[in-house]
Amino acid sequence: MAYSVISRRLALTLNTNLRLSVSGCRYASKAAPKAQVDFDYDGPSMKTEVPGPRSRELTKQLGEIQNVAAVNFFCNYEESRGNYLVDVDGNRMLDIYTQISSIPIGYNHPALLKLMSNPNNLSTVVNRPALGILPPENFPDKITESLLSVAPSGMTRVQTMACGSCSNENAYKAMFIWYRNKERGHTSPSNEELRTSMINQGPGCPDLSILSFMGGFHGRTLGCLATTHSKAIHKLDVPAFDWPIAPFPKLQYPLEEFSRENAQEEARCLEQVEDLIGKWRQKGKPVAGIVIEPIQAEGGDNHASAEFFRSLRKIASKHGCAFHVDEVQTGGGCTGKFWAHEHWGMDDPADIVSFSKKLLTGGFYYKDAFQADQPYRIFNTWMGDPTKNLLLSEVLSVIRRENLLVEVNRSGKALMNGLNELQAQYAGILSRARGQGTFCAIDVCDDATRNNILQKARNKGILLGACGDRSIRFRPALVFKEYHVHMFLNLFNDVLAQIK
């Protein structure tokens, strides 16, 4: 029955040919040239208000088995396709937020579901494997034509996860248990360690810190807990561990015309870091690593040039402390490289980055020295899904074949060109419009305004998402096009006009 299902959906997308009808930009410019999408809506489609009544119907039936409060809206994902996500009460958005940025080549993509409707592969799809005990016969070559393949520089070493959480709660465990042996001179513990490890008490569980940094975001476990400091709501009435907190700079918009002042701010950065890392020695919590994002995505938005971040890596390496890239929104081609850490320019970047969202799996790759002692150190049942990494073979082909870094750099532009223009136009509204490729957000006068602003947008058919105190980020698929920019600028004006 599923076979069948998913036949006569592939049948029907491939054979679905839409071409896109969009008038000329009214806000500035022309509308980039029309193009061929076979798996392709034409635009959004309005029928209700959002959420719709279906919708509210739903909402309250799953109020009845659990909180429901950050639900937006059910949805249909048998009718959405490419840009286009359908709600349950047939109505049909361009989605700019894409399930927060993990929708690699957007819904329903014909290749996914060729893939998918391949025989040889029901067996990966009906059996989940523990594959930290029992991997299939061809986790290796899939592991090595996926993740491999697009491994960052100086990394050849790969840890499957099944989320962005665990994989940074590993990766912590990782980088904690590469400073211990690093300071025992050797891998054995002594019975004293293991006898105190058992009962929560040094020397088996140290006092070691690890080193974040103000309006991060890491996940939601106890340890990335200790890590995120995004909203407070993520970490209210949850113990957290006594680990030094750096500020993040906060860049002056536009950059061009505040360099001296960003440069000091970001130097005054790199100098706190040094202080904690000191201050936390004396404490007798010394910081094992440093885990930060390229660019601080749940937290605002927040960029910081790649010479702050070659000057981090450098004070990690000065003071023994690993390196931790957290890549999980960043990475898989939204900045207009695979990963966002190659706009630091470095050969390298770091000791272990983590991954999640456009991957479609999580994970971590690492550098040797962080490879676990012993079995079972870093390890659960299902340590990731073998479906994902078959998912994001075909996805990274699509993405080669399809040159879509390409196309994410040139609307990433047009984008950044349109949100410019519009922050000019609505300069009472709109502020610090900042991105890397499609990685985007602009800032909102308030959040009270924000909060307006994305209602109506949704409600014309424009599906974002916010981040920070009054941000609007945006995070469309890579299959994102320059007319698609167009679309959502001139339906975007049409919304600031009504607040304005």
Second form
Protein chains: 2
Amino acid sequence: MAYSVISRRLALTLNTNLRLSVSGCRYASKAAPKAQVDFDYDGPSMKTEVPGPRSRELTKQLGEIQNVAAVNFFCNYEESRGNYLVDVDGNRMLDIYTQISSIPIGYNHPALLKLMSNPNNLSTVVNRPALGILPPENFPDKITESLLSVAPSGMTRVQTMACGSCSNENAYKAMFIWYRNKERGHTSPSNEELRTSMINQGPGCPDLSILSFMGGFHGRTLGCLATTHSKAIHKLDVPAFDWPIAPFPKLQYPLEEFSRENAQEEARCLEQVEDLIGKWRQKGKPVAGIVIEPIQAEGGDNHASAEFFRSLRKIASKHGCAFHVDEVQTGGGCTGKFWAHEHWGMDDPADIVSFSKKLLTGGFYYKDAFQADQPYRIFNTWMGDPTKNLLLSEVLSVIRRENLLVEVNRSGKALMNGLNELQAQYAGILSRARGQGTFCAIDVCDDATRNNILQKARNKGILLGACGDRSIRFRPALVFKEYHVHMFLNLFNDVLAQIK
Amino acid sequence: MAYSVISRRLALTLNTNLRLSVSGCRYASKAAPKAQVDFDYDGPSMKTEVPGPRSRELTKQLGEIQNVAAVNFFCNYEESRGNYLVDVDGNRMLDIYTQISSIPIGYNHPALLKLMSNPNNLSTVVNRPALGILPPENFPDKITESLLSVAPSGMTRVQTMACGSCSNENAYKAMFIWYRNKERGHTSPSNEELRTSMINQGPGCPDLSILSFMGGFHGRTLGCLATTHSKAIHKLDVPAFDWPIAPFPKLQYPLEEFSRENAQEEARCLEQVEDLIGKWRQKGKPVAGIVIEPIQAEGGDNHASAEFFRSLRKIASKHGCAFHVDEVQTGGGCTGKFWAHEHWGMDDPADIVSFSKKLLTGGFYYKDAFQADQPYRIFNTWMGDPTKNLLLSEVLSVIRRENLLVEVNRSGKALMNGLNELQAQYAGILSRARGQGTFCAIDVCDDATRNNILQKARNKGILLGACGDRSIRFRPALVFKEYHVHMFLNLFNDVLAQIK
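Form predicted on its own already given; the form predicted in complex with a further copy of the same chain follows:
Whole complex next, starting from this chain.
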């Protein structure tokens, strides 16, 4: 394979900050279409190691105000464009992590700049309403043209929220309310329920539970955190509810070689789910809902088959549990479909689908039965932010206009092919390449090597993220084209050659 | 008193949509200063009852998408100015509720419009960063010139969050982490703690508690909700932690007539707090922190004396519990000081102070000891929103430039005087007028009469809010001047005359 030589030449080109030439490169694409180039750079350009001196200075300054141990570097968002994030030391990196997977169409997309330059939209930015009581005139239309235009199958209702955690917290509440009304057979609570709810006791505050999966991540507020099981440090020292936790399938790769073993593993997990539902019912803490990610993201990009999810959905229905699909990280097109659950091919995939990140606003879709029976039960002051709805509406237009889901599928295929080749070449370092669309990951032999690779890649102008114990996750924006994939693969190969 | 006649004449003037004339009115102020008039209207102007036909149509449309039972009416934010909220039927109301107390300097303040028209700020609006890992270059400076410039006494650290609930949830986590590190004597968890935290069990997920007060409101996510005890419908059907709930003093009014009774009542509540701390320690669920509002807002604008809070703060220290002052609704100047806890006159008022609403961004200040020892413990994707920091920075400039805290004190005094006079005049209807700055409330004889008054006031162009069982709360913006108070009092008197 010709990776190394070409990559080194490429790196040299980049270091001298010349226009990127991909001719003669193994992973060469046709030239970028004009529309893309207008708001994208030609390639990374590195001036210092990262974090550079200015970033280190600012980190010290911010360290006087808050914990900065997670700060990677400081950014110049004004100069960032498309797939490229520019830092305060003038380094320009190909961003394949995109603010923890939350930038849908790249930095400073001209359509968004144009939208927010429009004086008609100023009022939305400076007058944030309490959406639940005093919505703006265009709110129903904006919600219809944005969130409802991409509503999951079977859902016509949606509630916006400010972030992913609030979305899941409120989705859990909607499931609890639904479950209790079902148990009651009506929506009128008794005086005893009203009285005891005020003092955190049953029957008003019932001992209901949400079933979650080991390795899952659903947020860090106390309700969400009780269903999050990705890393101990996220949960340590915080009180939790005694809620059931099922195993998530641990698939063996390559999938085609382990189809029997993987099917058995998924069957084992499903059996455990049913078992836990029974046990918690006996404990007097019935499972009101099951929450799951279509791909466990923070937990290490753990996949399961469409058949697994279809069976799980059936189990939820069979036992009268709500089924909540958390698409906070998987939603918005990165898996090649707008929602990852579309890969399951179901007409009735879920009772609740929550979102945030690439959707710019948090929130959750829900089936009619999950609408709270009274006002102020699912409520807070802001209930989202119309500025984000405005931006989302334009993002969805861009996705349609630029056929970005087609691009994601094309880029995702190129990325998976490249990762498979790299893992064959660097078998001692890489394994378990996996993905859907550009939502891909690969495992590294150990944590230290993973972190070494991430740091070296960053210094070469490739920004990646970690997940799980020893995985690298790929979370590019939807404007990450095939030629960006090739550029990445060439540079990544160069990094791996240094590790080897 | 000459209220009624004048108010009727006034209402007539308003109904014919003429320029408001206050000459000859009992509550007459000197003319509004020019700067104010520039972005304010002269008075309410009502065209239809509220909600009008267009609002009802939009409510029906939105009702297909989400629960709209709490929607009051739809707004035309573009046409709203200063203290006046304009609805979609062309009604213009004097807004004394301000989006549940979350609009600091009125609608479409020219300074904010100018700020957000500046093309240099466009990038902030369209590129929302993951602040905890990739902050923008100006982040430390913006935080310093905004939040830190109004930091509570003894605090130099602040963490932004997206909303009030997330602020409190993360503040609770900070208190739990602090408490456990204190118990451990060091910051290194055992393997057993790490292991058990992943499965929601102790010692990793310890049985710690937060002590809250009956009538308190701290948000609606599951952690916050376990400390919220304002209305049953907020808590019904949602599982809660078994955490201690202390009584909040129920003061008798007028305060000067009941000083002995009120002192006894406060002593009783403080004794209960100490008692509960002991009981929950014995139960194996020690109190890591105490959370309290300086004025219980949602719960009915319940006040306690500065001495009560000073004693409570001492009790927290004595028992090794953190002391968290929730200023989500009271913060931002409306009580006549920037923070309501400043009225207690303490150098060390709290360990944690949380905020949101008028601060436009959520977040919490904390003392050094409450900084998490490792990254990602207090963390989420967005951790606030730099657009809100930008707006807040300008809001604080306006507050200083226009001396708005002086205005709040002046208006607040006029409002309290007026409420006291009205309650003397309408003794069968109104009682317990109370307040700090313009953060005022008054009780109505019963819930039905309260709602009748609110509706009638709205149809006269006065927008007010309810709180508690039968209180009306006043939550104007900081630009609510003395002449707005007089305008309100005249119209309100007219409403009361109709009720009587």
